[in-house]
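Below sits a lone chain in structure tokens, taken as the form predicted on its own.
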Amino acid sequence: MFRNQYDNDISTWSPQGRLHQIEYALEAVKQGSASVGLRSDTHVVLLGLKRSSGELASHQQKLFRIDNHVGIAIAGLVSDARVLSNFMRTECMKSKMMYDRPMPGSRLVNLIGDKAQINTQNYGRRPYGVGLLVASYDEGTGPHLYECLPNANCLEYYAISIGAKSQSAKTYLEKFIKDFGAADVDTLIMHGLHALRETLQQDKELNINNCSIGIVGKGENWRTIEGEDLKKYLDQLETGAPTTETTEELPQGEAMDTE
């Protein structure tokens, strides 16, 4: 993807006012397998589509526990995600030791943004090639869902998808977004599975090996659903059970780009 002499390092601007290294990092996020996040008034659900390098290999990890009240889903370079997840765990432990309270989700996301921004400004560094969906539940402010990108943009969403073919999932989420607020956990999971299925290739299907779900919310610490525990949700998905009583399409709005 070598473009011109302006993409050799992160600190060189092109005549068009672009930093090509950041665009390449965003492209790495788009090449990763999809992750979907959505929240209600009480819970946040994250879903990840796991890839495998071959039939003899295990599937990559898509969901990471940060603290009892925080979890993340990733799209992009898993090695970069491990670095950022370890940083987030350290910051959460510091908050407990120094202030005897959980780290607020918004503050944690701001720290990630600051860390990512340093790599976009200093010569000799490269941006992190991974996008994060951060789910948190804070006492007093409730559930939150954030998106963190290599360009250090951190935004809060009601529902979002990142990774390959994420626009197809966003189209589904935009259609049913009005139903998410009052939905229970199982309904959120089914909406998430429908959105995640939109990102699959035509010859692929969701199964207990290539999908994982993470949940955090009111009165519930971060937990993941994988393996055989997924089977009941996938069975509902196959039977075509309705996910909502509302079928009216929402007015068309501007697409939520990840760039």
Contents of the next structure:
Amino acid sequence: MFRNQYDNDISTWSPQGRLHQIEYALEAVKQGSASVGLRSDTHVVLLGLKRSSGELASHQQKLFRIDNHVGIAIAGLVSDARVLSNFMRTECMKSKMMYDRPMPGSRLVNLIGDKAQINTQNYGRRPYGVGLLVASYDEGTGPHLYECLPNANCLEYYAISIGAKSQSAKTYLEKFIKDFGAADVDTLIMHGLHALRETLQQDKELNINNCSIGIVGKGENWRTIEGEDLKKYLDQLETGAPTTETTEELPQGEAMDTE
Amino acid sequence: MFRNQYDNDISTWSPQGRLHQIEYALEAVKQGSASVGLRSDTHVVLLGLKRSSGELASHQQKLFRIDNHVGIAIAGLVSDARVLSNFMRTECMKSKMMYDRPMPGSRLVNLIGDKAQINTQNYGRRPYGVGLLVASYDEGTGPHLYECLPNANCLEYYAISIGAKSQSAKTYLEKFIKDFGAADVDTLIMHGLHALRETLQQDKELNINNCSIGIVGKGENWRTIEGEDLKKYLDQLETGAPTTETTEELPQGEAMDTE
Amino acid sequence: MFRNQYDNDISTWSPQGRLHQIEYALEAVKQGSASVGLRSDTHVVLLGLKRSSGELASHQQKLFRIDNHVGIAIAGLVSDARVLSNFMRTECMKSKMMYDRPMPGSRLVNLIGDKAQINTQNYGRRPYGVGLLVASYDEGTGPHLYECLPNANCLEYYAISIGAKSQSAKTYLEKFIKDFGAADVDTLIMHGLHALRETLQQDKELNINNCSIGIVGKGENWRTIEGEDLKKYLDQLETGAPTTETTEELPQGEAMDTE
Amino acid sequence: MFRNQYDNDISTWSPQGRLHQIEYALEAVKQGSASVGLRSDTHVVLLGLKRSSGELASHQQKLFRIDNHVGIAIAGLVSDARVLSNFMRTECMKSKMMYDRPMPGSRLVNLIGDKAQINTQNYGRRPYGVGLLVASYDEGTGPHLYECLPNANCLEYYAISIGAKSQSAKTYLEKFIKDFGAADVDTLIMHGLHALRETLQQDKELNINNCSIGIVGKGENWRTIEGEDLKKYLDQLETGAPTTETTEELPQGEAMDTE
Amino acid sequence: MFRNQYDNDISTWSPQGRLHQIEYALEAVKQGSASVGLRSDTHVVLLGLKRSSGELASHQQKLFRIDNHVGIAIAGLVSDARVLSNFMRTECMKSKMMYDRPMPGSRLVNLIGDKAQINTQNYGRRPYGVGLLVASYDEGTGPHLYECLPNANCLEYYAISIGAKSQSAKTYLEKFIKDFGAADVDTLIMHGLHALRETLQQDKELNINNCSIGIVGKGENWRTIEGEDLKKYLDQLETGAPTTETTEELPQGEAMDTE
Amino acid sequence: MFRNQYDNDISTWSPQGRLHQIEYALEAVKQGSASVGLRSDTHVVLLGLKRSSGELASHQQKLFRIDNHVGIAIAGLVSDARVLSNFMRTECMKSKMMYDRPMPGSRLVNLIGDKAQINTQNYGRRPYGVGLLVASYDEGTGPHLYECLPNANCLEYYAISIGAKSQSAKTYLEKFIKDFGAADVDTLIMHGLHALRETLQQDKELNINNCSIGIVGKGENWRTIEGEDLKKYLDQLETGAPTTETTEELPQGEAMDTE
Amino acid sequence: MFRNQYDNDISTWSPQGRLHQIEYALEAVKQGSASVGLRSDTHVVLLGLKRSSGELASHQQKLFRIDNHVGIAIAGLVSDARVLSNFMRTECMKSKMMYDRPMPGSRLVNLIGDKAQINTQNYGRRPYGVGLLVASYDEGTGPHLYECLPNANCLEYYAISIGAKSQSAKTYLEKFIKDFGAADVDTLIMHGLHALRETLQQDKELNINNCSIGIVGKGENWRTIEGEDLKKYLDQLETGAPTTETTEELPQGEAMDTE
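What I would like now is the form predicted together with a further copy of the same chain, since the data block earlier showed the form predicted on its own; can you produce it?
In what comes next, the whole complex appears, and the chain from above leads the way.
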């Protein structure tokens, strides 16, 4: 039986210079249902695919409000996400109290990175098991979209997706990325729904229960669209779906994502 | 002999991105006797199946009062439940003293989640071995029913069951969930008893000793019904029990629950 | 050679959701000599079987006074019992000093449970290796009898036994439990002695050296009966012992207890 | 090769409910040379067998003065004994300074038990490797003799022996225990020497170099008899030694002691 | 299966006097994309090769501003680099506040070394997984270029490269090192780009997206050249590239780098 | 391959009641070059055999001054000896400052024992790897000679030797021990040199470079004799050496020492 | 496969009384390039062999100034050396501030020994991986040369060498040691260079880049000779090199050094 002696402990390097525990935590993100983010020159839109927890539950939450100007979407361990979102809310409040101004998105994302890095260097901790998409609209610098991962990396993106089958969503986003900059919010949402649909299992469809949308942007605080309000977007989706061939052309894309 | 090298330590990820110790703690919940919760638009009812500790004992407690507006039902390690319920009582008292208002259920449940999450990320601790159903009636937002699990997830439900054979109870609840919203308390109780009965061993019956009921809702502080007071509900149960076929149709449901 | 990889550490769950170290500590209680407790509507009586430590020793102590209104009987590690009884005495004193009233039994037992639970959740500690029977007489609520075990469970009983062959004593107690409520102290004592006798080895008998009795109740502070004072009760025991067939009918009961 | 996986760590229970590390520490006591203690109604006498550390050394110390009214004899690790005797001296001094009265023997022995228990419950410590016989003469309650062992048990005895071949000494003591109560000090000493002689190797004899005697009692502070002063007792011993057959009758007794 | 028993723990020496965990961390640096640094008598230039994170992302950052007079380039774990650059920024600020002068580069580099060394000597930490090139321009001593590695070594260089295939860059730099001292900034940049090009995969080319340049020097605060501004340098590069034979002559050089 | 599972950890007892790590540390003492101590009624003399560290070094120090009235000789780890001698010097200074009198030798030796014992009971420490001979001359009680070992035992001796082949020295000392009490200092020294010579390898001789002598006694502060000053004693040694047969008679003595 | 179970942990003794981790750390010193030290009656000279880190680097530093009257040469881990030299500088500064006099070399060396010893006795630390030669010129006692090793030993020498092939240098030094006392500084330097040359690989030569010299002595603060200033000494070396046969006569000497 093969035994990897370097992968039990976050503070142990492998001979190849890898930290296996970080890589395993990234797997936890890939097992969460997908989230998608994309931005125009004025807005950021986040979308999340809600896994069914049966008829008995209210809907599982994929999007969280952090502040008026910040919202997040998650993929992975919900409890780790709650810890991080509580942390972000507290930091945003502190910024308001101490400096009388909203926390810039880049600063907030740096704080998450620092917090996550500690868990990658000290024996007895584990890396967080959740990935975050962070949407912010900052005075002066406008809309921003960041991805924060268990390896403590926080990168800025024009559009991105995390979670199960997120590679399919990314393929869609790359195809249409030129269109996002000048798009209005409704167009962004439709692109996001198309991308999110790519992450569905073969026989599933988006509906008013299994997805939610969050928006922040110029002159608009963070707000979410859920339930019946999704209907007008989903109805448009039904009619125009020429993008599904794309995933059929790229089965190896998904393979790459899970390897 | 197969040896899983990633499942001894709460701070170790498996290569598949799983935290096995959390999953094992969830097993502890499945081994406790079942609890059931369901809510109408005005009330929440919790029901617990008390395991016999023989004729010598007073009855084992499945329901606990936290505050006037909050009660819980448990499944799993009783001693862990006591620690968590002490914690909840203290937090509710603090809220009253500091803010002069009852702790909202959602806030309370978040605090439990944060406390439980710590035990899932630090070497040398173990996840709690108990699941909680939390019933609260909050000023303004009305009745709420939450499930809190060892993985630090706390979700809101319309109706839910935890513990041994809880899948059978859930099957019952899903069937009648449409009826709960407008139901009066007695109807909720009768549905709860029917669901609870589904979790019994083949040859067992509900009686005044092996179950207890807790209620909180509009204009009504948390109160429990036990012993002789249960009689009037159990008597109704005897007569009308057309739901037992359901479990016979679903042996694979139970299998799913324990796998 | 079979090796259980989940049972060395108190903070490790087995895949079946068990904490083996807690179960092993419960074994330590089963290896102590038996203690018996039973209560009427006005009194609680505890009885302990003292293992011979030879002719050279004063008698090994099985019963301990905690406060005027509280006494305990133990089974298992004597040194762990001493730590816990010191703790209980201190808590009772604190209660008197701070609130000017005796500590209620239920509160005291909760404190033991909390203290014991800590040792079941932190790496590097071990669960206590002792079971306690706690007898208290509280203003207002009257007599109480509790059992506190290494798993941090503390339950209230009408009558109970812990330690080696305690199942035989329980069988006796269940048979006569209906009689205890209205019994006077001497009758309680005689029932207790009968139950305790069931836990003896084949060829042993109760005598003034190997047992001791503790009583607390209405208008009566904790007091113990030992040595010559036991004679008048033991003499009655000799004459009437129709209960010994019971254990012969239930060899499988004992087997259950030790498995 | 048989490997016991439960005996390396003081905080690990075996499946049989045993703490092997405590049992192993008790072995260390059995490997020390023997000490004997016995008491009358007015005095306590301790005797120790000094192992030869060659002609070059002053005599190895087996008896230690703790306070005017307290002395001890040891068997096992000398360095652990020194730590414990320092602790006892400090506690006795504190008692005098704070309460202006000598520390009662029972209280002192309880403090040792508490200190020793901590080392039986925390990972990274080890149980003390020494047994103590504690002799005290207390105002009011008179003479006391206690045995304190690595398992943190502290019991009171009329007469007792610890260390190598102590079972043979106990056999002697049990035979004559009836005589001790009313005996004068010199008679106690002679009984003690007879008991101590039982622990010698086949071809060894007691002499003024290999034993020492300590006495505390009514009107008499702790004092020791060593060297030439032992002569008058040892001379009596030579003439009357009818007890040696006893050990020859009981080879299995010794076997029991070391198993 | 070969098992190295000395390489799991940063605080364990191998019999050959090696600390394997430090060597493994150095591997992490070799897996990052390359960075190049070189200096004249008046300026330091840093260049970094940005790995593509797809069309969706803004560019991955390889260069970081620390202070007006200090900038860095990195290779290895980005999250570790962020921790170290935050540390450096804080130290530079402290220097300004406390001594009212910029932190000298040599002092800053010493502080990094001290911080990194701690992680190489304490169990439970891991060495940082990132290499840094530090460029500073100090009052009085002029331009400095340092390399800081996970082994806590910080050396000064005239020109240096770290990361994947950095050996090829070093070979280029050694060839032209005589020319750097008197070179103007544009010449330094061109040499740096030539060196950086040596680290590319067979079929890749430098372009405005995959590289960035940082400059600090006499009369010039740290500034970076990225995107379109790179064009004028890259255009020159296209035309004159006689150095590519060098790497073909030295395949064993690369081999040395990764052994 | 035999594997002892009880000897890696200072806080683990073997089933036989042994602490192997202490025994292994005693081996370290046996590997140091020998030291010898002996005393008369007025003086103590210590002698040490200095291992050659080549012609390049000043002589390796075997004797250390602690205070005017205290000196030590060592065998084993020099660095551990330095820690302990620093400790002793500090304690002696404290005694002078606080009580205005020299620290009695017995008290000093007790402090060493306490300090050494801590390292024998706490996981993560190791026993000291050095043995000490402590010579003191105390007001009132006169000259004292103690041996302090890694097991935290500190015994008083008339004469003693530690280190490699110390058994041979002890054999000499036992033979002449009767003569030491009344001997003058020069006679003590000659006896000490004879004893020390017994510890030499077959073909080695004592000379002015490989031994040193320390003296403390009545009216004489600690002083050492080294180098040329040794000559007058070594010259006497040459002529009269009838004791060498002794070691030849006792090859098994040495064997005993190292087993 | 042979597995040494006693060599992973600095706090574990082997059955032979050895601390393997200390021995392994000494290996790290042997792998550093050599340093040489020698002293006359008035001066100390240190010489270090600088390993080439290529044409790109400034020279690797082997000698470090600690204070006006103290300098060191190192062999082994450079980062550990930096930590220790920072420590020494701080201690020297403290001495000046508190006592208004330079720290005596012997005191400084003792402080290093104490600091290093801590890392040899506590689990979770590792011994330093560097050897130091310390040169000091003290008021009153004149020039001193010390060697400090990872085993926390600090010895004084007339002349010494550490690092790779240092045995060859020692052989040279032993041959000429008689000449050093009265030598002037230039003669000391030439002897040092001859000794250092003995440590070179077969086909290497000393040059102005690969060695450096440090001097401290009577009336002369610590100063170093490097680069072009070395030329006049190296030129002399070329002409007179009759000592090279020595190493050819002693291949077994080197073997001894590395065993």
